[in-house]
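Let's start with one chain on its own, the form predicted on its own, as structure tokens.
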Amino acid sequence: MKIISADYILTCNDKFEILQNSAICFEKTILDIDKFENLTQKYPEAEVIELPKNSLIMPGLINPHVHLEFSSNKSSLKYGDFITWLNSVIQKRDDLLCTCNDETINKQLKIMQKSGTTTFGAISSFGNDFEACYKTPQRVVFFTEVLGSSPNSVDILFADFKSRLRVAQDNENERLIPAISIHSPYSTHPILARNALDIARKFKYVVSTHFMESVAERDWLDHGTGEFNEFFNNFTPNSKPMNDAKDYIELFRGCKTLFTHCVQANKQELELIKEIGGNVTHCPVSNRLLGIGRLEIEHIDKSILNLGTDGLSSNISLNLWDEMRAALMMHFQADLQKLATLLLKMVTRNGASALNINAGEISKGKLADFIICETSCKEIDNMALELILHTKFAKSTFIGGEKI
């Protein structure tokens, strides 16, 4: 048991409170939060930890969205469009995966624990990516990607999900969940998707899915033309779609689903989405990267929005404060204060809630994940913004109410 004290304690609940002068008690997960003198009195026997000067303790950030297998990349890839990106990952893969190895991935996540990412969600595309996963100190909820479009092959490609997906299930912990991502409307085959889907239901996993992230992908799904009508007619002669919005989004029904980008979303997807439980990845460098516009979060409900920084082949950093901080210039008709709040709700309690992992607040009952900041801002108010301006790496870290 240990009792840590700070000048501030920024809770990320859902009145967003900033407690002065006060302190946790610990193990695990969170027993208490008072001052420090009425908790060293009620728990005489915990180890004390006083940090110094302006701290501040806040909850773990929580990355909902990670591709590591293109950790590799700085320059192979071509930004700027969608589908001249997409080509060149398609060019360049082969390469990619063969120079990230696990020294490559575990650099990155060295990164991320370095700036205070104590939970991600890896989606994995290959399995190459697993060992670092299971070895890394973080939570890592192991989304197994299922993706192909042709229907000669759905048995194959499933055979193959299964087996990557055992792999995780045969090593789950507790910093190990085993997750299902389904790659996106253009990309699988929906009985490849149904038969995945299945197994998410039968074992309660979290799902993960890339959802009109682009405008090649709306014109493609709404009337079979656009970018992606060439794209695949490269591939396959006559190719259509395979789902309309509407009902691939129906599939997910019954699935803790999180749906990535939807830069392209209308208003009426939206709202389905939110009906049908799920939640909204917003990932604004990669958005930026590729050209497919800005997601208008003023129209999304609140509570369903997370930020993730998706992966290197459309981003420079893996760290979610320099994802805050494009996130604060991209949303530039927003109210920064106000702005600035949402996005540490985004990287806490609602990627938390997202992957459906019992932290991503400082309160009673739950994980004891939480980083150590500094801050000189003496003004409540301005609390927020001030600490994603200037915060690049946390000063130290905590998971499962140990220092990694």
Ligand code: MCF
Contents of the next structure:
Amino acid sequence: MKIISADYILTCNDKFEILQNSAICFEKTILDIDKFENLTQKYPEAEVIELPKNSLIMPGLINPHVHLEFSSNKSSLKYGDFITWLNSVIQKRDDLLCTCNDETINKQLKIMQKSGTTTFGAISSFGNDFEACYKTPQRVVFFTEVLGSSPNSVDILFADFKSRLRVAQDNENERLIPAISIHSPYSTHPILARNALDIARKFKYVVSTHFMESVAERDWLDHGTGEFNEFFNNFTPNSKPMNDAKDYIELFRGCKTLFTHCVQANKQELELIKEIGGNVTHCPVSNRLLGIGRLEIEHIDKSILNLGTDGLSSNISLNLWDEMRAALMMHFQADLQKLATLLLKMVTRNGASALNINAGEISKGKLADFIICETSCKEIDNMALELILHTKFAKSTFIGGEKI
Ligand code: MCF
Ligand code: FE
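How about the form predicted together with the named molecule, since we already have the form predicted on its own?
The complete assembly is shown below, putting the previous chain first.
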């Protein structure tokens, strides 16, 4: 049992309380929160950790959407337009995968760890990231991805998906949680999606999907026209969209699902996502680099919004502080302080709730996943903004009560 005290505790609880001169008593989970003197009296046997002045404790950051298998990308892919990017992914995919080994992934995991990310959702397309995810000290929700549009290949693709999923299932533990990713409505045959979602419902796995990212996706799903028409007809003449947007969302009913991007999702679709208990993952840097535009977060229920970096295939950093700063600049019309508070909620309590992890909050009973940051800010009302502006890395990180 340990007691840790700091000048500030950013609880990220439902009231977004910021406590001053308080302390936390914890083991694997948070046992108590009170004034330091009260806790040392109540738990005299606990080991005491006193932090230097200007220290702040907050929940560990949660990045629900990252593609680690694309970690070797720096300048291989073309940015600015979604279909141009997708073509460059198809062209460079083999090279990118070949040059991405455990060392490349571990380097990124270390950066994520240093920045204070204690839980992440790894979208795994091939399974090449499994070993590194299994060994990392962070909690990993490991999303085995399925995709493929050819009806003739459904059985083979599903068998391959199941064998990759089995690796995660056979190695499941407290820190590595199996999950399922259905790539997108434009790339995944509904039979494939349905079969994979039956597994998700059976085992209560969290699910992730890319949804309504680009104008090309909107045009294709609604009318079978636009840039995807040309794209698919290059492979298979007379291609038609396999999914209708609303029906696609309905497939996920009964599964706890993260819908990533949603920049082109309309009001009805966003309402349906909320109605079925879904969450929306916002990846602002990825959206900017792929020419997607801005997600109108002002029109989305704040409680279902979380923030992801996406992979280095569409980002320059997997550090969520960088992502929050980008979001702060991208949503230029929003009130700065309110947006800063929302972003901190998105990377803590909302991310935890979307990934079904009992963390993301400094509250009794939550997992002791927290980070120590430094702040020279003295005003509580400015704290969220100042933290986002000035934090690059955490001073130290605790996961399940252990310092890592
Ligand atoms: O989120 C971004 C953009 N949207 C779609 N897919 C991906 C993203 N980053 C990586 N991907 C992966 C995806 O998982 O790229 C492949 C899939 O395996 C594209 S489909 C040929
Ligand atoms: Fe993605």
